[in-house]
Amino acid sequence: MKLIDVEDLWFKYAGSDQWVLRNICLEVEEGEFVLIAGKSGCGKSTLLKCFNGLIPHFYEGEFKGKVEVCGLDTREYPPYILSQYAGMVFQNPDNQLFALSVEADIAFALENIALPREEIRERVDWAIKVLGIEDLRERSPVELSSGQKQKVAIASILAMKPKVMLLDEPTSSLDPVSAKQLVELIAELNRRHGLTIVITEHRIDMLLPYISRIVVIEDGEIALDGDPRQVLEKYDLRVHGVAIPKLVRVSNTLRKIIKNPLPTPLSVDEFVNILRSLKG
C-alpha cells in the first residue's frame, strides 16, 4: 500500500529565488524504512516538512506539484489532520517538549484532537511502554538527557498512532552510544510494530543494517534511489556529497587487495561472515 506519493514537487521559500526542491517524484510503501541522505542544505528537511503539511501551510513559499499522504492531498488538509497520518520528530526535541511532565507531553497532541480521556490514557500508557520510558513518566522534560528527550518526542508521536513516522536528524545531538540505542529503537518500531519510517540522517553506518531503501538528494533533486546494497555497490556516494560508510570503505579496500568480488556488507556481522567464508 502506497502511503506517500509525491509527483513533480517543487518548492522555494518566500523571499528566495532558489528552488530548494526540484522535480521530486517519490513513493513510499507501507512498512518501508527509508533513509534520505545528502549533504547539509540539499533539501532533506524541507522534503520531510512537505510530508506532514508544514509545507505549504506553515512555511510560506512557492509550492508546485502534488504530495499525498495516505491518500490525502497535503494542499487541502491542515497539519493537525495530516499529523495523525504522518508524525514528525524534529532534530531538536526541545522544540516539541514543553509540558511539566513526560506524561503530559505525550498526552498533549491527543487532547488537541479531542480523543476521549480513557483512550488518551490507554495510548499514553502504550507509547510509554513501547519506548521503555516508564521511569520517566512523572519527570519534567527539562531534567532529561538528550537521548531521553528524543525517546519522549518519539513517544508523543507514536501515541498518535500515525501510519508514517518522519525523523529529521534524530541522533545529531547524541553521543555514539545513545545514537546507536535510538537507531535500534526506531528499527524495532519498524520491524515489530510495522511503522513506516522515513528518516534523514548523516550517520549512515548505524542505519545500514535496518533500512530497506536509500534516497540521496543533491541540490534539491533525487540523485539516487534504491536498495542500499545495490546503491553502495554501483555508485560512489562522495560524488553526491555523502560520505561512504566506514564498513563499506574497508570492504572496498579488501576487495581490491584480494581481487575478489565480495558482496558489500551492511553490518559488522555480515562483514565477519564474509571474512569467515574467505578463510574457509
Given for the second form:
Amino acid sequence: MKLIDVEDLWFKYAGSDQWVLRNICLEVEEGEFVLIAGKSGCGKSTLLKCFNGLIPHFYEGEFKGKVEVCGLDTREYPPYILSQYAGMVFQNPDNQLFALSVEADIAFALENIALPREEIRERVDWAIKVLGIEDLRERSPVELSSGQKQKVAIASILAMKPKVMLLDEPTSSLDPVSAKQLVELIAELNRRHGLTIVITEHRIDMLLPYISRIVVIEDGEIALDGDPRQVLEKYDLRVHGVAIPKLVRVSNTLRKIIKNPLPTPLSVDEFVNILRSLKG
Amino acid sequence: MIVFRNVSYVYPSGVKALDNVNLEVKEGEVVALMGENGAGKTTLIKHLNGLLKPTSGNVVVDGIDTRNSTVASLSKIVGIVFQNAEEMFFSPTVWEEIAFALKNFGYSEEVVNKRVEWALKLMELEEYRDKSPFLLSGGEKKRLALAIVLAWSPKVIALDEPTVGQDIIQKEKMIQIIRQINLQGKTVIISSHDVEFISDLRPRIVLMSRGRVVDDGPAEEILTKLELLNECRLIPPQIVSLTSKLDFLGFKIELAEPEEIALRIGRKLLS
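Would you mind generating the form predicted together with its partner chain now that we have the form predicted on its own?
Now the complete complex, all chains and molecules, led by this one.
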C-alpha cells in the first residue's frame, strides 16, 4: 500500500526566491524504513514537513505539485488530521514536551482529537510499554535526560497510531549510547510493529544496518534513491555531502587490493564475517 | 594557559556538576572534552570565561584567576561558541551580527570592517553578508556563530558540541578550521561526543563522567579503551570496533585511517 505519494513537488519559502524542493517525485510503501540523507540545507527537513502538512499549512510559501499521505491531499486536510496518519518527531525534544507528567504529555494529542477516555488510557499504556518507559510515567518531562525526552516524544507520536513516523534528526542532541539505543528502538517499531519510518539523519553508519532504502537529496532534488547496499556500491555518497561510513571505506579499498567483488558491509559484524570466510 | 585546580561546582539546585577537577591546558593545545550528556563538559567550558565561578578550587586563565575578573574582560581571552549560539542571534544581517561584539569591545570602524570581512571569508559566509541570520540553514548558522567569536581573535577558542547537526562536508571544514586557528597559535577546547569527528581530529582527550575527569591522553589511546568508553556512554569509532574483532587476522585494537586498515587486511589475506 502506498502511504506517501509525492508528485512533481516544488516548494519555496515565503520571502525567498529559491526553490528549496524541486521536482520531487517519491512514493513510500507501507513497511519501508527510509533514510533521507543529504548535506545541511539540501531540503531534507523541508521535505519531511511536507509529509504531515506543516507545509503548506504552517510554513508559508509557494507550493506546486501534489503530496498525498494515505490518500489525503495535504493541501486539503489540516495538520491535525494529517498528523493522525503521519506523526513527526523533531530534532529537539524540548520543543515537543510541555506537560507536567510524561503520561499527560503522551495523552495530550489524544485528548485533542477527542478520543474516548478509555481509549486514551489504553493507547497511553500501550505507547509507554512499547517504548519501555514505564519508570518515567509519573515523572516531569523537564527533569529527564535528552535520550529519555526523545523516547517520550516518540511515545506521544506513537500513541496517535500513525501509519508513518517522520523523524527529523532525532538523535542529534543525544550522546552516542542513547543515540544507538534510540535507533534500535526505531528499528524495532519498524520491524515488530510494521510502522513505516521516514528519517533524516547525518550519522548514516548508525542507521545502515536497519534501513530498507536511502534517498539522497541535493539542492532540493532527489539525487539517488534505492537499496542502501546498492547505492553505496554504485555511487560516491561524499560527492552529495553524505559521509561514507569508515567501514565502507575499508571495504571499498580492500575490494581493489584483493580484486574480489566483496559485498558492501552495513555493519562491523557483517564485515568481520565476510573477512572470516575470505580467510577460510 | 588554563589551569583548573581542585575545581568543584554545585548548581543552585544542589546538583554537583564538577567534582574536584584538575586540568592543565598549555598554549597551542587542542583538547577535546568527551563524555555523556551531563558529564560536566559544558559546565567546565562555562568556567573558562567566568560565566560560572567555581564553588571551590581555582580556575586560572592566561594568568588570571577567574574569581578576580569579569566575563566581559575574560571573554577577550576566551571566546566560547555555545551549542545553541544560533538561538541568540538578533541582528538584521549576518554582517552586523559579527560586528556587534567587535563594536562592544570598542574597536575602531576600520578594524571592525577588516575583522568582519576576514571572519566572513574564513567561514565562507561572504555571500550571506546582507542576509538575515534567521534565514540561514543550520550549518550556516553554526559557521556564523564561530565567525562572531573568531572575529575578535581570542587566545582560547572553546567550541561546545560544534558538530551537532552538521554534515560531513561541514565537519571536514570544521577540522580544517580548528587546525588552521591552532596553527595561528590558538588554544582550542572542544566538547563533543562525536567520536568519528574526534577520531579524525586526533586531539588530546579529557574523558569526563559525572563531573569528574576519568582519563586524559592522546585520542589513539583513549578511543581504544572499550570498557571505559562504554562507562562514559560513548561508542568507539567504527575503525576501533572493527580492529577489536580482527584478532584472527593478527590485529590489535587501534585507531587508524580506513585505507591503511584495508591495506593491512589485504596483505594478511593475500599472504
